[in-house]
Structures are given as structure tokens and as C-alpha cells.
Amino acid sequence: MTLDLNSLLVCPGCRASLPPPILWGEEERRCACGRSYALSRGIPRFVASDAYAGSFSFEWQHHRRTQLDTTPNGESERTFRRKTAFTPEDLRGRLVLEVGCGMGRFAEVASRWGADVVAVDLSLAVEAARENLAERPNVAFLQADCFALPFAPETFDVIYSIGVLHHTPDCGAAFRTLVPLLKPGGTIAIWVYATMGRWAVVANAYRRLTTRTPHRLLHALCYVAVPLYYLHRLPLLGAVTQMLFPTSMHPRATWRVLDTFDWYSPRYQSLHTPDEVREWFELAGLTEIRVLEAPVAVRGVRSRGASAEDNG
């Protein structure tokens, strides 16, 4: 069955249901409040631009298939399991929201497991994701801001966001906007960057410059991660080189370039502790909270007695 967005969407401005039928067969759809939303390249657009996420538009256009699994139990699937603790049984037949889909690596996993996936991203990565998963009728993509998502409260059975919320202006606030979209009894899982060692201090110092560097130039400079990998692995010397020139240690060269660019390019990037994120879940009224082994990954369940107003 093809996933139909029409019954799910509301105006993110006034929160009213968009006038039926929302077929997105035209170039623009106008809400009764006067706001209009475009359809471009087959994707509903609820933002005028990619705003502060321009580095991700560049990143996922250039690495549109780098992290896409080509076989079951590939690296993206293993990462998805580790950072959410979801199994195929948890998602099969469920309506799932992915916040920050990038080029679709995790939407590929969730949809392959049998979920109906609504995948959202602020950046133009949604175009690469839609292209990658064009043959999946149970996935729908839209471009939107996580602080103003076009969905009614209590819409989704499952929500997840992996490696995204810490790239917003306020990670905790971004998380809080998601909880009301979860049905009572539904599960939400997020993974955000953890506070790190001394090398992160050096890396963040470099970010003062790299976040201002043109994306194309910075991406070219990130190829230094390919040979540095071998220096970083040397006893004693590697500890020094990794401290002075922090780069990805992924065993695949292309992933090293991608991961290094992913660290140094985003405008916003915050680090968090397990206790801090767990407190977000507690204050949101979530139950069955689990802090997973992957730092910092936390999941919880919305109480069946909760209402949209409780978290609104």
C-alpha cells in the first residue's frame, strides 16, 4: 500500500488541517490562513530554504549513497539498532516519523522492516533520499523545520531522530516539539552527540574557522582524513596526531571524508550527557525510559494517559 501524506498534513503556521483533497498535484497548495506551501521535485516543501542546514544540503548531495546499505544487516542497519534498540517487530505496520532523514539511510532500514515512514529534513538532502528510495511506496518525504512540523498531535506510533537534533539552535527544545506528535503508548528514540575528550576541544576550536569555510573547499580539505587514518593508528605518535588534527577513524576512506566534513561543517553542534537527555524525557512525562549503550542514545514511551496538551 502506498503511504498517503494527504490525511496527515496540517498547516504548520495555524495548525489547521489543509483543505481537502491535498493531492499535491499542483505546484502550490494554499491554506485558508493565507500561507502557501509548494511542491517541488515531488516533495512538499514547508520551508522557503534550508536555513542553517546548508552544509547538509551540500553533504548529502555529494554523498547521496555513501552510507546506504546494499544488503540487510549492513552498517546503517546495525547503527540503527544500536542507537534506537528497535527491532523489525517494533516497526512493522507502524506509522513512523524520522526527523532528519539525510539521504535516507535509516528510512531505508525502517521501511525495509515494514514501517510506513514519513521522513523529514530541513536540508535539500530530502531530494537525494527520495531518489534513493523511489521504489519504496511505504516512504514519503517532505522538507520542513523540526520546530514547525506539519502534523497534528498524536499522529505517529514511533518517532526517531539519529544525529540531528544537536545540529539545531536548541537541541532540548527540538526534542520537546516532537513528543506531542507521538500517540499515547508510542515510542520515541533519539541519539545526540556526547560530551567528548580533549580532542573535541581542539576540534571545536577548528570549527570556529571551518563553519565559515565554503563547503566545497572544506570538503576538499577533509580528504586529509584518508591518509591521517594511518598516522592516527600508530602507537604513541597516533595519539599526538589525533589530538592535533582530529579526523574520522572510520575504516572506509569515503566514510572518513564524509564523517570529518559532518563534524566540521554544521553551523550548530551541541554535546550532551546521558543524564541531561534522560531528564528531557522525564520532564516530557515519558515512561519506560532507557539509556542505551551508544552514547548518547535514549528512548521512552508516551504514557497512554497522556494528552496533547500535556506536552504542548
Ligand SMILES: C[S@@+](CC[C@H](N)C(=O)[O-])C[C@H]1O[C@@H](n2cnc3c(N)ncnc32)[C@H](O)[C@@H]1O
Second form
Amino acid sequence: MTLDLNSLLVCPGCRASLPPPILWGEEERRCACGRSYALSRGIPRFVASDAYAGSFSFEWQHHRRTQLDTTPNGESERTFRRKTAFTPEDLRGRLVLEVGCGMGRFAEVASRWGADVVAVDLSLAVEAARENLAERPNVAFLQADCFALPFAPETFDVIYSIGVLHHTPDCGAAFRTLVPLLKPGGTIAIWVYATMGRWAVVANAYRRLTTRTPHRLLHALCYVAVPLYYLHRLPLLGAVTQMLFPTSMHPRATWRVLDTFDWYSPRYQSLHTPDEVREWFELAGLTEIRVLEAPVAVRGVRSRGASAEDNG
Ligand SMILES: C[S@@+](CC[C@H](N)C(=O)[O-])C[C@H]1O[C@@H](n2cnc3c(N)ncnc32)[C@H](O)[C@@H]1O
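Take the protein just shown as the form predicted alone and give its structure as the form predicted together with the named molecule.
Full assembly next; the chain just shown is listed first.
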């Protein structure tokens, strides 16, 4: 099935449907309220820039395919299952919103499973994502801020967001903006960073410096840090070096560079507990709430009696 993105888009300012796609032309689509939205390099843009997410524009342009599965049941698919508990049966034929898609590794999984996927990201990652999944008629990408998404309430059967909301200025508020977009009976699943051990305290101290370091330099330093992996794996001594110089322990070197950069570069990065996130779900009126094993992954269902005003 070919996904008709244009029929889903509304003006994030006044919520009116946007004029017919023909007026979208190649450059811009103008709402009756005066706001206009650009279409550039084939991607609708609902933000003027990547705002605070420049580190992610850099990251996903340099690691466009590092985490993209090349075979079924690859690492990204297994991560997707672990952090959402979704199965192909949950998503097949559904209209799905992915919030913060990066270079599209989870959109790749969901669309392969047969969902129609609308994937948004604040950063230029959408360009890499679109290129990665250019052959999939059931995926569409747009650049937008999760706090002002161009969709009407009750549009999606499923919403998921993995590793994203804690990178916004207010993780809980970002979650709350997504719930009204869910149809009654629809499911939302999120995964956010957990409050972690002492190493996170050390890593966060480094972040005071690294979040101000030019991306190119920080990325080069991450390459230098990659061999620390071998030191970190030593018995006893490794525990100390990991505490002092926390870096990714992924077995693949390029993946370690990416993960380490991903930890040290983002402007915003908050940590959360399962109880806290469960409470967000309860307060948003969601039901069938499940706290999954991957900390902190939570999913819930919008009750069938819910109306757009309840959470809007
Ligand atoms: C760590 S990456 C995760 C990407 C993807 N979910 C994955 O796991 O591969 C976080 C992503 O969230 C995006 N992001 C941050 N703030 C956002 C916002 N306000 N709206 C939409 N996306 C946002 C970033 O641009 C970045 O691509």
C-alpha cells in the first residue's frame, strides 16, 4: 500500500487541513492562517531548522547505516521488540507514527512488518532515513518537532518513540503531546533513559564539557576512546576504568563510536524511573499499562471512551 501522507497533514499552528498537495509545489505549502511549510529535498519541513538537535543531524549523517538491519531479526529489530513488545501482528496494516526516527532503523522494521509508517524527527536525520528507505512506499518522513506535530487528534493506531523524549527539554511534556494523536483503542510505547548507576554521574560530569565541544572534534575523540573497550573488559581493573572513562561496550567498533557520541553530544538528556514513567501513563488516562523489562520501556492503550479533549 502507498501511504498518502498529504491527506494526514494539518497546520501545526491553527490545526486546519493544509491546502491540496498541488499547491505544495516543490517549495512550500501555505496555510490559510498565513504559516507556510517548506518541502525540500522531497521532505516536508515543519521547522525552520534542527534547533537544539544539531548533534543528531551530525550523528545520523555520519552513521547513516551503522544500525540499519540488513537481515530480518537483526539487532535493531531485536531492540525494537525488546523496547516496545510489538510483534508483526500488532503493526501489520496499522497507521503508525514514529517520533524521533533518526536514520530510520525502527521505521525499517515496522514497515517491513507491514505497517504504514509516518516517521518524524527534528534533525536532518530524516534525510538519511528517507534515503535508506527510499524503496518503501509505506513509509514517509517529515522534519518536525514533537511538540508541534502536523496531525489531527486521533489519527494513529500506534505511536512509538524509542530513545527520543529524554532528549527534549521536557520529557514528560513531550509524552503528553503525543497521546491525543492516538485513536481510542490505539497503543503508545516509549523507551527513555533510566536513572543509572554511578558511572552515569561521571559521564554526566563530562557532558558539561562535551556538549560544548564541536561535533567534529568530539566525534574524533570518540574514535580515540574506542580501544578503551579492551581495557574496560579486564577483570577488576575494567570496573575502575569504566567508572572513570565511561564509553560504549558494544562489540562492534563503529557502533561504539556512534553510541559514545550519542551519549556525550546531545544538548538535553534526562534520566527517568519506571515509576515516574508509569505515572505519566496513568495521568494521561492510558489503560493496560505495561512496564517492560528494558528500563525504562512502558506502553499503554488509549481507552475507547477517551476523546481528543481529554488529553488535548
Ligand atoms: C538518540 S536519537 C534516537 C533515534 C532513533 N529513535 C533510534 O533509536 O535510532 C534521538 C532522536 O530524537 C530526535 N529528537 C530530539 N528532539 C526531538 C523533537 N523535539 N522532536 C522530534 N525529534 C526529536 C533527534 O533529532 C534524534 O534523531
